[in-house]
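Next comes just one chain, in structure tokens: the form predicted on its own.
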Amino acid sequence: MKKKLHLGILGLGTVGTGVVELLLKRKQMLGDCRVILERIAVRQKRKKRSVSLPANLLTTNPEDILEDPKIDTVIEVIGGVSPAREIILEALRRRKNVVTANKALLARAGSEIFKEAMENDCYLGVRASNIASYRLIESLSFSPSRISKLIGVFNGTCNYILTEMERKGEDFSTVLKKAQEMGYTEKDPSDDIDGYDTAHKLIVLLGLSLGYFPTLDSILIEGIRRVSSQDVIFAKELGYRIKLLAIAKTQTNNLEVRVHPALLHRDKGLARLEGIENGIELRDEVGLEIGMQAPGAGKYPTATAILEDLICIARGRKLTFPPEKRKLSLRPMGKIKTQYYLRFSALDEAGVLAKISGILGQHGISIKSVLQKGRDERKAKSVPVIMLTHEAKEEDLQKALKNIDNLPVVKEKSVLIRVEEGIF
């Protein structure tokens, strides 16, 4: 007999509509599995939609899905933390499989949700929470080896903005407005451009691979608001591109987790990502390296990831939630070592460069290269001074910048962008 899945969908927005469209296009067949749409919970039944559905399929009450004994699988695409959390947990308690694209919820309550799925022997599908790595999620879940380094570009909006700033020399606010007009971000783009969307995705991957979900307030999260077109151009001259990166590294019992803009050598794999493309590179503790790239989240890429989870349910392939293999402690950001790109706006006077480099030297920070530009006529007598450092400790660098910013010859707050080594 062919396998059957009886489906309830929570939400019929962009992604929910994409799931329904793909299922109807395939005549509700996924390989040798028949998918039966039982109910779809929506906010408004009479809303005009791009997909035509029988009226009796729609309900405004999620309880109609939770209480229906025929429904064995629930897709949650309503987003947000509440009531999505309560609905998912109740579905799992009723022994219904759950597939969700909700990375914000998983980042905040992933440990609780995975535990509930395991205790009730249910499938929990999370591929759609991270399009950049959804084809790696199963291997992350089952791998006997732990990640030693993960680096990813997880937000298509930010990658589009940074790409356009480099291509056209336009400033951040101009390109952000274009991204909104093209539908690459919401009216309120804060989650994207302030790094939280990227952080959500990184935390979910760490939960899958390490059994550990760091809290949002325990990790460094910086967005791209302070990246200027100047920085993008100077980085290019130095042989780099700026990307918003998700970074995780493990060493013995320490875990390093951070999200921030970074310079990547332009020949590296992730540096070559253009527009809304996302990508991931990782190395495990035995040295195996793997990577992939995919379009940024959207209607059909996300819906396709959801369908892959449905196929896994039909084939009985459950993701596992790994217990922590070792007790992990988060490394404080101040103890992390990396290289740095620094931009100072300083008076065009003799001895300024010596003052800046002297303070850096006092804090044990050595300079790798210097790029000094002509005077910016809009800022009386000020000139941009760009430095690349050798590897230094974050807390030392921050102390040095505090002293440098107090110099009378420095006219604006200094800009810091970290420099990262990719895996490929």
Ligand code: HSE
The other form holds:
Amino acid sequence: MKKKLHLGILGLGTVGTGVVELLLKRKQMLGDCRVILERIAVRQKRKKRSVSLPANLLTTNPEDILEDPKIDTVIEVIGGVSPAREIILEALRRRKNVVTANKALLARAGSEIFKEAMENDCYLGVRASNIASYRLIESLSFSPSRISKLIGVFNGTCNYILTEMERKGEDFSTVLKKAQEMGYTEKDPSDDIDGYDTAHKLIVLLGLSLGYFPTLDSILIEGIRRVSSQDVIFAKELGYRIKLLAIAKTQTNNLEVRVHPALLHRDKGLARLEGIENGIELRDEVGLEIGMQAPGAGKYPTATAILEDLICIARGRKLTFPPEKRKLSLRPMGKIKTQYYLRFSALDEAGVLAKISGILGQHGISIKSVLQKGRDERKAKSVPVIMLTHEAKEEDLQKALKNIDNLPVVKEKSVLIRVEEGIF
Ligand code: HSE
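Please supply the corresponding structure for the form predicted in complex with this ligand (the preceding block corresponds to the form predicted on its own).
Full complex below, order starting with the chain above.
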């Protein structure tokens, strides 16, 4: 074990402060390694903070960290793509180890950053970018088998919103406000609710396990903005829960990657996750199934993941990153097959169900079950009609929905939520 680490920290927001607090609480010792806080780069020196630090420790110039030869390890918690990317690459070129929580950056520039770290024989710690599933992926990097299916709940904010909507019947914006107050959300919470944070984490995990980082614009990313309390309640009646899922499946050289809300059987696996809990379930190509769950957001869980990376550095752990073994091609979204939950707002009159199911039938889509709600006399004449389908091809389903939405008896744009089979 290395006896001393000389640390530079970039950023003293929620996570940076958590790291400093935990280090001070441990008297700057991790096991028998002494961690010396050399410099912290901040935007404003004079801001009121929850930790008191000597003024000379703070700087507003990141160069003071990069140029200090004493500093051997840099923690990047400023977030965002630029200047974080340039700072990390420069730190690696100067042979400093880097620990980062920046999933948005790793999803966009992961392959460039890992390459730089390998070339300079530096450790690149990314545990904090995906605190709830990193350990599992790391252990898989030692496995000779490849992942055949991965599903995950990777965003604490969305899981919190969806569980509170179901539990308390509160609407989306009320719960989002609470999540922001608790410090779960990203700087821009649309990253959470529009699915980007989940996609960033999925891309990083695929990079770590397959050596392949799909680009953000090549995969389907749908968030939870359009999930209404109605759908949460209907899903419950049908025996499901709605979760924002990250999904990846491999078949020979074909990779299916998507992020979207999905119905999961409510009593199993990831469906049971509450609040900010995250989870991951994996099946490898020889059928081995494993999973784990852990808190997915918050100051101390994230700061702890950073300290774990510091321990790896102190122990002299080497970076393990799989080279891209074979060329993978992404399956177009139209070709994927899954089951669907559909909600139509239709007039409550004779022949409506026949018209809707007729169009689905013309497109080869078979209905598994139907739930129709009675008319509320005080309101408009349209009523919700919910259908669950058997497995169908996405492009057929989309064509059918377009035709259904053109029917005069259908009063609003129909809602589609995919249904996913969990592994456990
Ligand atoms: N905003 C993220 C979440 C924080 O809600 O999961 C952890 O990455």
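Residue numbers count along the first chain shown, from 1. What we label the rigid core is the largest C-alpha set whose atoms superpose within 1.5 Å from one form to the other. Just so you know, these numbers come straight off a predicted model, no measurement behind them.
Undergrad: Would you say Ser173 moves its Cα by 2 Å or more between the two forms, aligning on the core?
TA: Comparing forms between the two forms, the Ser173 CA shifts at least 2 Å.
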